[in-house]
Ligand code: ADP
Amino acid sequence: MTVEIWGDVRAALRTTIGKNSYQSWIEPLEFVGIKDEVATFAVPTTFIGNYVQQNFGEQIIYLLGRSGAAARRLHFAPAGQSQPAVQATARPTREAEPEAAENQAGAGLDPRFTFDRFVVGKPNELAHAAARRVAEGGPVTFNPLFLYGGVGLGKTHLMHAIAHELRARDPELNVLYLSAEQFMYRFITALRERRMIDFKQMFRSVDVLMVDDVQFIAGKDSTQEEFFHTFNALVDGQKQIIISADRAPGEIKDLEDRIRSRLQCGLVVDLHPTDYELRLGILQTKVELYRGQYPGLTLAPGVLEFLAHRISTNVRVLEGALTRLFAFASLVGREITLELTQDCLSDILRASDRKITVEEIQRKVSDHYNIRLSDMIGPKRLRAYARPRQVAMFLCKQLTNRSLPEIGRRFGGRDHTTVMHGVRKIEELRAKDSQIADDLELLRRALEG
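Show me the one chain in the form predicted on its own?
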């Protein structure tokens, strides 16, 4: 019976997530069975299981329930492992975390993403402090708390850590964590099945709503409409809302003005790109965790420092590189030296050669001069905005391979002659104004480090 249900679920997923995603992620799954409300699947690799859990877990659980198969959690095991062993693994997990299984917050949370595993440095200390404050519970302080930053800077980690902490402090708290895409999927499903009352009741009865990657609802008019009403209802009810995105509310294209305004009415915190010290601290923390998994491995001096210098744009890539390095050294039984590191991670190191973007330069310059990014790239000609704008244009010309017309387009659609003028002006000032020269050197080091 459950095998037939899984066939129905697969058919529904094929329709909703598209042919390519279906073939890449759902087709390789082998349905094993459901026991104690845990649906078990055999997977070719652990990576596929983790990806499906994070990106399609909510949908699979919902579709199984709709088809009559009660499952509150998913479990993935390597192909070839016997069913009893898989179920034995699933059972202790459920017994160890019974409340997380019952609560909606537990469905999509990574147990590794806790506060004690979040390495704090200057680029993320404000975001960490704000997340800690919200995780204490009690009266709503920042509503919403809006976390934004590039890929791999820790937004999702902090979101999960808040949910874990809230659940630990009050197991009865109704915490709902999901991605913006999952919010949209649930909304569309409720519309199609004429279950909007259930949808509204579920979302407006939570104590804490956490929505990751909210930029994905931009341009989706109906979804934005429902998100707006959900947001207002929760704020009016003094319920906490926590949002993350890859950019600030004012920079999300095609986001309705009324939603942008609501998102800006709380605390908006930027997670800046990591600096060398923070990356090194992250690596040192990961090494301590790996010591137990890989006993006997030795790490030569200078390896972590090398990685912290070379892989600078994405913490996930940095951590993944260290994981691969330890696994490879364990398999070949060798010390982790600088030479082994360069051989093992050659592809990652090539891909991670520093590529500074126009957007990164704009953000760094606006932060340095303590002005809003929207003012620096906007039409205002006040000196307080014009000089930083010219500094940013100069750095874009120096540190990127973008043409002058391309740079001009990134600065509010300005003509390339405006960029030329700005670059020449800063070249002149650098020679006679020590403050400008110091600013340029400081910003260059920050961007290249």
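Quick caveat: nothing in here was measured; it's all calculated off a predicted structure. For clarity, a rigid core is taken as the largest C-alpha set superposing within 1.5 Å between two forms. Residue numbers count along the first chain shown, from 1. What changes on going to the form predicted together with the ligand:
R167: CA moves less than 2 Å between the two forms after rigid-core fitting.
The Cα position of G250 differs by less than 2 Å between the two forms after fitting on the rigid core. If you fit the rigid core between the two forms, you'll see the Cα of E360 move by 2 angstroms or more.
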Second form
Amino acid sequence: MTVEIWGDVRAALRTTIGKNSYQSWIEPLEFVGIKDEVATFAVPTTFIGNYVQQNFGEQIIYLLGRSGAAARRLHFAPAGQSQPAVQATARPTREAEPEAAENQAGAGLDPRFTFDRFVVGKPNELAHAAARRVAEGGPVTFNPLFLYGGVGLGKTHLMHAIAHELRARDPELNVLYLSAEQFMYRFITALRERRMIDFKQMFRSVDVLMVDDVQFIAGKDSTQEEFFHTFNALVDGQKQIIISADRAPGEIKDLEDRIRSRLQCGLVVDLHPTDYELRLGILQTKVELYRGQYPGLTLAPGVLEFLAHRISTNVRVLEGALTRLFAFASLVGREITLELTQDCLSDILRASDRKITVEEIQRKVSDHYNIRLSDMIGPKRLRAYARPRQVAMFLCKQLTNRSLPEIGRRFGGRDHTTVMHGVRKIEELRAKDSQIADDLELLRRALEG
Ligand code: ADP
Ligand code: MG
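Okay, that's the form predicted on its own, but what's the structure of the form predicted together with the ligand?
Below is the whole assembly, all chains and molecules, this chain first.
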């Protein structure tokens, strides 16, 4: 079935990238299949794979998705080794090789996850500062560095950035990054193949160990046990350890107490959910990167602000939305307007709808200005009621999907022109009255948080 999908994707690519590019780059690809959202292609040379990845990667992912074959990543394997890299380590005869390679060349690290590309804002500034500090190398000051936070907030990005930086400073340094799942996998393989001594030696010989998503080993007793020993040996040897998890050490269930307290010994920092400013900053940075890739594409004012408001805190979702938007706009050859955005991303927008209701906004705003809800909705025109009412209308327009007539109806059956007037009034005031601007900010945070 997926082979047919690839046929569709190829046909679409042929028209968008032109016959010459198509023949040079797309024709040589042999589609192998999709597994765990990774689409694998056999390529005659690594160069072709890299080129396709860089120049057509996002379009291919977009087109696959449109044809019903969701892929998150593309993998290009030079002919004859079409298995994804992680699985390659499973082949016993090859086992020693990939490990050695991984320690040197930065394999397993995403080259895009650097400090340069990490946008810093209030929610992640502490985690970022701690990561920077560790990336300077030198004597170990806190061990481990424990980073935690929800999905898609940048934990893996920061860990890779540390690894890139450490390796750039000292190419001799033995930095090992792996997920807790890979740690378990290697441990089990070592047990089965009776190579525990190699395993222990390998892990104890690293200078810096990074284990991502450590919550994964909770409840897996023998893996935890081994992790604990590895951990202690490295700490005793003054080696830096960096751990991430989706929650604080104290909140990981089924984690042995002694491991938990060990994890809490160093510096524990969390990445908070992104806020509007950080999301906007990330989007702006990404757009700069896309400009090179999609020259000629223009973006209407307000689109990024709209996305920053409407998409959830998960940066991965935010990035995916932008990628799709650019790929789509370049395919149809149109400016990226608010309308195109809403069409193209309707599923994402629906899914990440925070479902803030008009009622909630009315309640919060009337509390904030200390007036009764009935006065906000009722007919009184006193300034003391009218202004909060307009603030609430403005927030409804900004934070919900409701149309102006719908909003009007919920404000005591007012006309949509009244709502529009209110929204405009607040927009105006926001620009010149810092009290209103502060109120809006406070309310928005309270509603979104
Ligand atoms: P986590 O490991 O916390 O689930 P990731 O580190 O994988 O999240 O981040 C998800 C995606 O979002 C990655 O593509 C990453 O580059 C991007 N990202 C997250 N935070 C930021 C940030 N502050 N600046 C730029 N990109 C970010
Ligand atoms: Mg991660």
